[in-house]
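Only one chain is shown below, in structure tokens, and it's the form predicted on its own.
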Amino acid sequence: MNSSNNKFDCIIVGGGLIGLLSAYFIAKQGRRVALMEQSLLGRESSWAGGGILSPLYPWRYPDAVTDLVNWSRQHWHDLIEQLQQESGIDPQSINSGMLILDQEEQAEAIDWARRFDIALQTVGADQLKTLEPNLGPSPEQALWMPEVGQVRNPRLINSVHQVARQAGVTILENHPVDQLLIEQGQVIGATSRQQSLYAPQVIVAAGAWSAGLLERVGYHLAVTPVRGQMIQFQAAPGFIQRITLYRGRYIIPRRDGRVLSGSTTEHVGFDKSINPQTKDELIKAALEIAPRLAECEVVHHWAGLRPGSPEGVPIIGELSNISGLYINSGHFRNGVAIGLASCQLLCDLVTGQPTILNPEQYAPH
């Protein structure tokens, strides 16, 4: 890339869902945007997750997370339709609903749902079996969230990638950023081994890798890698119908019959390895929820590194001491559930628009 082509209005560092959506939204505002990804687009946390459009046990999170979830939930349907039309790639959104079999926190869940006007109800054993016939031994009462949907992460990533390119985003894969360029308290660009790009605004959206990059400019970002291992069963379409959560483990049915089961929360640094013991534990947990999954073959076992943050609240906004340097990271387990709102909020901040939510609750400090 010659010098006449390395100047942009905005540079995004990180090509997962958060980076791609941020780039797409900002480019749609008429800005010239470049995105630099250290490997291949979306192949880290974005590719590895389950794609549930709700946190697990959502009442456990601070209100700042619920605000992002609710805004995203209200807008995901329209965006997914737009993505499918513009890209020709179906993200395979399904309104599965989510069953929560744990009984210990039902009062807290009901209070939370009333406070935020979330569709949540208690169901008895008979209705539970109607909602998900292949459940194992069921509690007398469970929680049912009928409006919880899901998307298929890899297809969502491919779709957003396509529309971002169509919107004019320059996408550079295998371009790991080794330095953010700062002059007199103002960001001016970013460099990789291959080249330097220049822009008055740079957004760090590199997931679990964000903290290491920002450390080099003197900012401590409280985001650390958290490994999650998952497995996938191959079943017939409709064999499992509902997202079901029990004792911190879940199953997710895909449109083609595949059933995902996960996931672990492991603080092991940047180690993405998998191990047979964890696979056995995930199989056991899945069979406890739906014993007939024992009839299905486990066809895949993988791990991803989530960007863990204190209480799961992402950091979104501009650094106070470096003009033009923004962060959109720390989404932990909920990148898909809260990503739409966090990227729109970031776009509002970068382009000077009225913000969809109060940005103070996410601002870097």
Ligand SMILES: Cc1cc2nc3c(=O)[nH]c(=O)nc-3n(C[C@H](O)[C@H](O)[C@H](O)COP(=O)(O)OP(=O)(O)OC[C@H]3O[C@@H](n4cnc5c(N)ncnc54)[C@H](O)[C@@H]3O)c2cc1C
Given for the second form:
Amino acid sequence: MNSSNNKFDCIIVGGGLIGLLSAYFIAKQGRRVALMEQSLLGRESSWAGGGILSPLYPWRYPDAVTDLVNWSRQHWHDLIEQLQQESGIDPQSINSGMLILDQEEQAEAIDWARRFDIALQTVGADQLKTLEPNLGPSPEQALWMPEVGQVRNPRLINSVHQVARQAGVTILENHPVDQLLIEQGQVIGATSRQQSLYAPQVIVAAGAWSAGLLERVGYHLAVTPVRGQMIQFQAAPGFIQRITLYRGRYIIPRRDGRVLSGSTTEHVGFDKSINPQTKDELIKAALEIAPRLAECEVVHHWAGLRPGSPEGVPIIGELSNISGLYINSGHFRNGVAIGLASCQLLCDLVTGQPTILNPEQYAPH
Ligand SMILES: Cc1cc2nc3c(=O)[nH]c(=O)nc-3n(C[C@H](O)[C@H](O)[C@H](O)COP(=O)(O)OP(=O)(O)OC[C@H]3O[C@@H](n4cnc5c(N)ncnc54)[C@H](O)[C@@H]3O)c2cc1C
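Mind giving me the form predicted together with the named molecule, seeing as the form predicted on its own was just shown?
Time for the whole complex; same chain goes first.
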């Protein structure tokens, strides 16, 4: 790339779901966008995740998270249709619903659902047996959220990658940004070992790595890596139909019979390794939810580093002391469930449009 084509309207640092979707939305507004990814696109947290389109125990989160979930849910089907049409890749988004077998917080859950007008019902033990005969626990009453969907993360990433390219985003893989360029309180670009790119707007969407980059320009971002390990069983299609949550662990049935189960939340820095003790613990928890999974082989075990933030509220917006430098990071356990709204909000801010939600609750301070 020579000096005449290293100038853009906007540079995105990080090619996970959040960086890619931000890039796509901004490019669709007619801006020249470049995205710099340190390794390959979407191979970190966005690849590792389960793709549930709702937080687990969603009533435990601040309203700022629920607002993002709700906006995303309302616009999700349009996005998926658009992605499918433009990319030809099906992210396999399905509305499998989520069952919650824990009994302790049912009153809080019901209040929360009423307050936000979210579909949440209770089902008795008999109905539960009819819905999902292969479940182990049989609580007197379970919670059922029929509108919770799921998506296959790698397919979603591939699809967004494709449409971002088609929208004209310049994508540079293997370009680790090591420095944000600032001149007189204004961002002017970003550099990697290979080259410098210039733009009056730079967005840090580097997931768990965002804080390290911002530290170098004197900004403390409260985002830290939180490791999550997951396993995958191979079962027969239809063995379980619904996402099921119990005692902090869950199983996610895919259409083709894969059943994902997770996940841990470990504060171990940037260590993405997996270990056999955790695998055993995850198998035990999955068998508690669906005992007949004991007959199925565990075919995969992996880990990803979530961008953990206080109470799971992402930081979205422009720094007050460095003009043009934006953040879209800290989506913690819910980047897929809230990513659509967070990237639209970021795009609104960057392009000076009216915002979809009140940006104040996510603004970097
Ligand atoms: C086990 C597990 C289960 C999960 N399950 C769910 C779920 O069911 N539902 C849900 O909504 N969410 C889930 N999540 C969370 C979700 O995956 C994340 O919130 C989301 O992927 C964050 O996206 P991101 O783009 O911010 O981060 P990432 O996907 O980590 O992307 C950040 C990117 O930035 C790049 N980068 C970093 N530093 C630099 C640099 N200096 N220069 C250039 N590039 C850089 C990285 O290489 C990476 O590709 C789960 C996460 C895990 C780990």
